[in-house]
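Presented as structure tokens, the chain that follows is alone, the form predicted alone.
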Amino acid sequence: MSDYTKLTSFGPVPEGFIWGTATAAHQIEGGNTNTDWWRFEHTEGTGTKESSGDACDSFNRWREDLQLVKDMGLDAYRFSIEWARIEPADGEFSTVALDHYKEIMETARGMGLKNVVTFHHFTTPLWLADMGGWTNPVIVEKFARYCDVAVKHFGEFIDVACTINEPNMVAWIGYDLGAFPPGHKGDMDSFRTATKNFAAAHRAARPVLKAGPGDFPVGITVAISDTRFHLDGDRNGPETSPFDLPEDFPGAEHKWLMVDAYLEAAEGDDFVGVQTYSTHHVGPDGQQLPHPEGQRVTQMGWPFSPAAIGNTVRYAAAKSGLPVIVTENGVAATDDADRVEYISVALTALREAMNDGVDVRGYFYWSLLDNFEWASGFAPFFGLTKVDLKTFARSPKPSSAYYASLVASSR
């Protein structure tokens, strides 16, 4: 463990600040067979380590999950609804699925918890994936229609709406790196097209959600790494901040596709969701530079850099002009002491940014549960709660009590 001063109090937060934790449907529900991800998991050669299978059985055990959130003294639970369950075929909507998610929201409200609802978290229905998914512009209208049906069914129980979770990761990893569906590698034309369609889908969904029952803020969530640019290509050389990059540097398009396209699409939103896990050093072409020998890394192989969130909220707020909600921030670690350290340092950095005037309106730790971490399977442990994958028993870790103590200190 590095030398750090453990945070014992976060201090008072502004009125309306939301403390929470987060999950995603495909990662915890189980049996989510009608998605592009389920097929990807079961296709030889994709590199996915294992099937999501029953996951954490949260489709049935969601009440236990809500109780975990309540027991920590948090304000809110951020979770996603599954498009493939709600619309299993083009234009065919499941009242049973809609009622299922409505019951979760009603129960959460009854427990005094806010519902922070994400409408798309990485997974796309198979029928739509087979039409070209995010490279087919028809998806913009399809997504808006799905949001319209959903919000009319349970909009009155939504407290915050996130249209799309990390579209930049879906587009980049799916069409350039090949580790997400549809598994394309180096397909820059599709990367660009998917980015365009994601931005358009968000803009189309926003007025639909605003028009439905309920009165809640709407935003998009973006994965933003704390990126240090080395324009001379030397990992140990001088750094250029994202604010100071020349517009014509070779990696400018990659940076725009990864972050700025979505901060521009967020114009007119109520907030922007920032999701940060690490610091990365990149060269002039936008590609990550190798870690130095001895670099402390997480289970994901990312640099252990919890203070990164302080820089990314500053960037997102400055570039978008919007209030920020940290909709995801966390660490994959086998030793829960590392998670405590991560939370401590991250919230210290967040407090410093807030003290400097950044309008931060909430913080959600990722994740409530150890769960299915996409291509990496169940091995990375992001959760505040351990889950036995055979019995599905939930066991809160010491980090959950530590996080709860910091939340209590802000009251």
Given for the second form:
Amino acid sequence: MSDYTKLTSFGPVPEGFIWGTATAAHQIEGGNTNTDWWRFEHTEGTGTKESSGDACDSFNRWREDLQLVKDMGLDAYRFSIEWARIEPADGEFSTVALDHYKEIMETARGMGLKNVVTFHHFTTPLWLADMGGWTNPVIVEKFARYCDVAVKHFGEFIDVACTINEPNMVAWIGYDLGAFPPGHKGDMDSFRTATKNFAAAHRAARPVLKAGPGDFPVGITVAISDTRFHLDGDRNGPETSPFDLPEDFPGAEHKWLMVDAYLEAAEGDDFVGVQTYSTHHVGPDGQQLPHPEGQRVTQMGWPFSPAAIGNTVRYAAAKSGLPVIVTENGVAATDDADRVEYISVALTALREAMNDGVDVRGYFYWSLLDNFEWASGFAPFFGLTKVDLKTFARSPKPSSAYYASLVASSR
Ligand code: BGC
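Please give the other form, namely the form predicted together with ligand BGC, since only the form predicted alone has been shown so far.
Following is the full complex, with the preceding chain placed first.
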């Protein structure tokens, strides 16, 4: 912990502002076997720490999860529906799976909660991964077809739709870094193709979702790190903000693939989802520079920099011209006091951005639960709620009460 001024009141928010917390199907449901991720977790040499296994058993315990959201006095629950369950084989749709998600949404509505529904959160059905996944352009029309079937089944219960979650991370980590499926390293051609297909899939899904039933805002959610460029390659040298970069700097394509491609694809959307965890210092090629000695880092090894969100909402709003929803923001920490500090400083920075006129329509803390953190397994704790992985008992942490108090202060 460090010295910081603890925020005690967020103050009034514009009408319609949504407070919430987020999860994703594969990270909490358990037994999500028909996906590229499950196979990746069970393939030797991929670097994934452990299997997602039963995860938090939210496939069965989702009522408890909704109650936790309700108990915090939040407006909304952001969660994802699992494509591989809804469409277990090409063109074959499961009514049982569709009904399962419909029941969650109907129950949430009955409890006075809004449903913020993500249609793709990292996992791709196995049958589609075997066709080349995000590098095969056929995925564009398959994704739109799946969205069409899903929205027809439960669109009336959707309050906000997020088409694809962090396509930039799926493409970068999957095809360049190799730590997500399909585990390619330095495969720039696939990185570029996947980016193109992700953008096209988002654009194809939007009118399908807009056709309803239901009438709700549609957007894409993008991982945007607060990135400081050191064009001379010196971590201690001068910083250039992403607003001031020369057009032809060496990392221009990387920056486009990482962020701007999606802010462009968002043109005409109702909002853009901003997901920020940290500040990163990068060299002229856009690749991360080593941390200075003594850098305070989170459990993920990322710089502890809660104020990052203030800069990223400004960037996303200015670049896209759209209203922003902070669809994810949070910290992995063993000491919950660090999470309280993170929320306090992050929401102070968000308040400042809003005071400066940035059109922010909502904020979602990641995550409701300690859950399966992809290649890192269950060790990083992002949750407002502790989960016992044997009994699946949920215990809210002090940070959940603190977050709830700030939300209450805005009413
Ligand atoms: C993802 C989440 C993930 C979180 C923390 C985002 O990249 O959407 O699934 O757990 O950040 O790494």
